[in-house]
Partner chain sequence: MQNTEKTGRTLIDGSRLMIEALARAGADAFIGYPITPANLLYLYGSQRMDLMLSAPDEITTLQWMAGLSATGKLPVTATSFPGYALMLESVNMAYMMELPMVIILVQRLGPATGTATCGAQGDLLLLHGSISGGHPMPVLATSGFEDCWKLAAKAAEVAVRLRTPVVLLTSKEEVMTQKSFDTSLLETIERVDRPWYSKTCCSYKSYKPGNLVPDFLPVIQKEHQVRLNASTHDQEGILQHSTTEAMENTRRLEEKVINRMNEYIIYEHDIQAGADTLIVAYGITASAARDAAASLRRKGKPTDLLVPASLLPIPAEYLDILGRYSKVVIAEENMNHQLATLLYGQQIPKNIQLVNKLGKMISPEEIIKEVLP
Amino acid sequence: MTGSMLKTQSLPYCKGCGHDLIAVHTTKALERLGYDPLDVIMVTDIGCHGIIDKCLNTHTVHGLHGRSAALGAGVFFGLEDTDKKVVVFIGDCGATIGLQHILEAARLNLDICVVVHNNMLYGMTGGQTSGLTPQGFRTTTSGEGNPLTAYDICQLTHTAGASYVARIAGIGDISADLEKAFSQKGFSLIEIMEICPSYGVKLNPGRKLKDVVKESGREFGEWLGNRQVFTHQQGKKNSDLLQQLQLIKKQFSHKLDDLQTIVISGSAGEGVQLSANLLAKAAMSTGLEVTQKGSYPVTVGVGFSTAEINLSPDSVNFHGISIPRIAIITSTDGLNHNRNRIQQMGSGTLYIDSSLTPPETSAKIISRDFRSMGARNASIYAMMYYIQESGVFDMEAIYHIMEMEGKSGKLPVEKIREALND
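Structure of this chain only, please, in the form predicted on its own.
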């Protein structure tokens, strides 16, 4: 025996609003299909329809404007029980904003149902034109009638690959139409046409809903697809991606008794992020707590590349660095990107390539020809020089990590080792 989906029969909509009709008949259809309230996940969008959440006994998720289809897809992917039903409520405005989310869910043919409340305008924010407003329909921003052709959400969704698509008028008992949409396997979308009583009726006096739809060139009806329904196995890659990572065991010792903040910076393509990653893993092999953060321009492969590493014998609950204790700089790009914070270093050490002019700083300056190993290996050499010079931990830790990561044969490790011993 199913329970009632609605907590109340007094719904929070304007008198005559089609959203009331949709809510009542949605719950009626789900109950008739035998769903218990806790077998249903209702995902709603920003808009007048979304205030139904508080009136439901089902699970509810309320999303950002236009994102309810994406959230519904996420809920579906997370479900292990395929007997649960995901129903997405969205308005014509949200459907316009999140159109790609809807089309992607249709393309994948996910087993969810999207109910589009198409009252042909932005009802919650003042009656403005939406992407689904029919041509000629008046809104507060199209006083002479919308001059543009609307998206045909049904045609787009059907073409994208949905199992079932329908367009109906939000008049009378529509529970049978909703029941049919909810009972489909795969992606279904039902567009329910309405006229907003607060804006649509006032701005389009005397116009009947069915006439508006017909004059816009749209048709009521249903469109069927025959594509394979998405199965979770199709998208299954690995139950636990962490299982693919190599475990780094504590094998070496360190000499840190406090937080060490390190910035490594050079030019893109010169091994900055690799050197930071190797340093971080080597530190982990000594029992230190580590965080690592990379920073580089949006256009990857050009300009600076900066990495920030925190090392500590205690837990580190943050990433990123304001003013570093250690700065390792191997190119002009890296120097320019970090010049201000190097100048603010009140102490600590700056390791800088000998081709560069150090900025004014209170930090100790160590200048060395790191680029003698070639531009692509400058940061690796500088990072290893820092480990040896500072004695922060055993050098064998970095050699071990390089071997474990398969880098020993790709980097000039022996050449760097010889340079470090000179």
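By rigid core we mean the largest C-alpha set that fits within 1.5 Å across both forms. Predicted, not measured: the structure shown is a model, and the values here were computed from it. Numbering follows the first chain given and starts at 1. First, how it differs from the form predicted in complex with its partner chain.
Relative to the superposed core, residue 289 undergoes a C-alpha shift of no less than 2 Å between the two forms. Residue displacement note: residue 15 has its CA displaced by under 2 Å between the two forms (rigid core superposed). In a rigid-core overlay of the protein, residue 376 has its C-alpha displaced by at least 2 Å between the two forms.
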The other form holds:
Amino acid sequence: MTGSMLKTQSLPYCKGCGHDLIAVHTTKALERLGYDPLDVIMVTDIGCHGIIDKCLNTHTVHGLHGRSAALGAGVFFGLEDTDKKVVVFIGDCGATIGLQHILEAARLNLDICVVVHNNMLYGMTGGQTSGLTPQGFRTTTSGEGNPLTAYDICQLTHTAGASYVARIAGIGDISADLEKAFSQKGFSLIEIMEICPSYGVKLNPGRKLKDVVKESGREFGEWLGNRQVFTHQQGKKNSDLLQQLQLIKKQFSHKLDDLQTIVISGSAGEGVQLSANLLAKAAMSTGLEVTQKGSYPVTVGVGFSTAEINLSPDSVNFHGISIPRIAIITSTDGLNHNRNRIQQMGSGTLYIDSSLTPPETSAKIISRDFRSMGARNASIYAMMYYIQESGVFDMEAIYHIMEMEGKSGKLPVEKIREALND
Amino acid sequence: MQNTEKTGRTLIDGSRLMIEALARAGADAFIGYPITPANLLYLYGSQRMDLMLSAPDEITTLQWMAGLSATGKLPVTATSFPGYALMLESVNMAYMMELPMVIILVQRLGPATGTATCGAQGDLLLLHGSISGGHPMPVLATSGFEDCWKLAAKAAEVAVRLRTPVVLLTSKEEVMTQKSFDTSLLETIERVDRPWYSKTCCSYKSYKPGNLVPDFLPVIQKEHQVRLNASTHDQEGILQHSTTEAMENTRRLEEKVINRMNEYIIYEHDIQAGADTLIVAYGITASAARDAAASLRRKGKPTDLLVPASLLPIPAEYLDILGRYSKVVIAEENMNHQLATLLYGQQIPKNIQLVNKLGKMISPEEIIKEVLP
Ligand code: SF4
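Requested next: the structure of the form predicted in complex with its partner chain (the form predicted on its own having been shown above).
Everything in the complex follows now, all chains and molecules, and the chain you saw is the first one.
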């Protein structure tokens, strides 16, 4: 059953304002299409057009200046019933502010209709020029006529992927044009040209609406698109994030009775973060508590790559490491990134690739050709060497984790095992 | 606490716990765009939520969330300061429209772009002043993995119960660091129920309060007209200048958040007999504070600990608790002691010692040094 969309016939606009015409014919078109008022969600914006809410029997959502297309898009995303209609009202100024929102809704081809009330200036704030003010049109801020070309909102929206775009003159009965826009599947935009009597008419005496549009190089018409309409299946996923995780049981033993702070560092792409992750998981399989933190420059593919790992028989609260007990360094990038703290190590062990000159440090230095396994595996090899050399926990723990993580086939595990047994 | 066979010890990060907890509590849409250090939250949002939408920018993010919320969804986003700053007008809109949503704010080093990959605790005062008019918006801060779980669910609950955006405040180190964790210790999360206004006899007003919060109805039903409005409005949702009814409505936005605070005051007050010293820290610094308190106790120095989870509006009982100690140490990873300022304004009492740091985590030793100079 349909009812009247309008609560009152006396709308709150200045005499002769095109907004009045748009409101009357919008509601008429929706009624003719058979919508119940409460099947319509009218999303409005700031500007004279936005004060229509109180006169409507539809649901009304009155948002921020320039944002109604995005707000309406949000409403559309939440609709499960496609019989609903989201109609967005926006002015030429709002369309300038929120151009990105309109283009995005068109690009996704969301099933909403945007009605642009282009009265060629900011009515509510005093008649200033907008991005949609036609070239040559006078406003309170361009007394000689707007020197700039306006955005062609229709072409922009059409190119972005809208199903239907039209530009019409806001004169006479425009309900059939609106009906056409409302009955499209997918994104539709209808730009309705009008002249605000309070500012536009006074500042541009004698100029006719259609002439203003044509003389600014714009034409009336409609433009059709054929992009697929957005469906809610796009992006739908739902999997329990905890169930994705591998559980790690204690099945090996360790020899730690206190916190062990470890820094592993090398160059990006050389397996540093993977090696830290395998170390952490292997330690967990011996019953240790762990933390693992990575740091690298914003360009993740070049420069240093550092990982900080805490291993502890007790739970770890604070995970920051300033001076580590163990430093595992496999490249110049890694050394440079950690040089200061290695120099400050008063004890502990530095495992360093034999190609590098160790800095002055009180840590015990173990130098070995970790890069002999290839740069990509240097960090993994050095980490495994540390486990074996220090005896921190069962060596079998790391082989087990590599197997469990499916890394055995991808990493030269046997080659490393042989090297470690040498 | 409960045990289920599916859970156990694993290597996990806080982002995963937050998104899973939010989903279980009833959040059904993740809207966002990738920003460091909130990128893991974005990734997990895409794997977990019924609806995941990549917005082209931060303003669109909040507008889409508001639209979804108007239809009865509970949307979530995750961002960091640069994104939050752009969202702010729309956060105000959601606050004014009374639309539930959760915003996870992952703090990083500012100002401006600052250092994307460096943690910080510099956004508390920004949150304090986020809503024009100085009206408070609920802010919960996580201090550990249990909080990533429990407080995320609580944020969803508060958002729905109070019909408001809620900020879940965290920082880079909390959501990106992986730790060993036993997921079998996680409490069961119940889905937040969302009773809608169901009377058919009488007319519905979108902003007519019951216990300070109006009954919710989405714009997808057709029993009653719904009017949502970001401008000053009356109970019906109709734009007003500053009528008595409209001003009462605006006042109510503040009153509901403050007067119903007992529904979301959460803090940890760890006490020990004979302690005259209290360490106060939230967020990432709480981990250092916990270690500092434990170490001091081991050394024979009785020390208490306060870890506030509810940060805004700031509960008055924090001042009561702090007032009981002859010495209080407040530690925060910023240079201008934002929590202390919130508590005491410009007149921080002499018995309050401040530990602050910029660009690096505060260590337990730095807190201990302040307790035992
Ligand atoms: S100021 Fe202009 S746009 Fe606004 S109602 Fe009056 S005529 Fe219409």
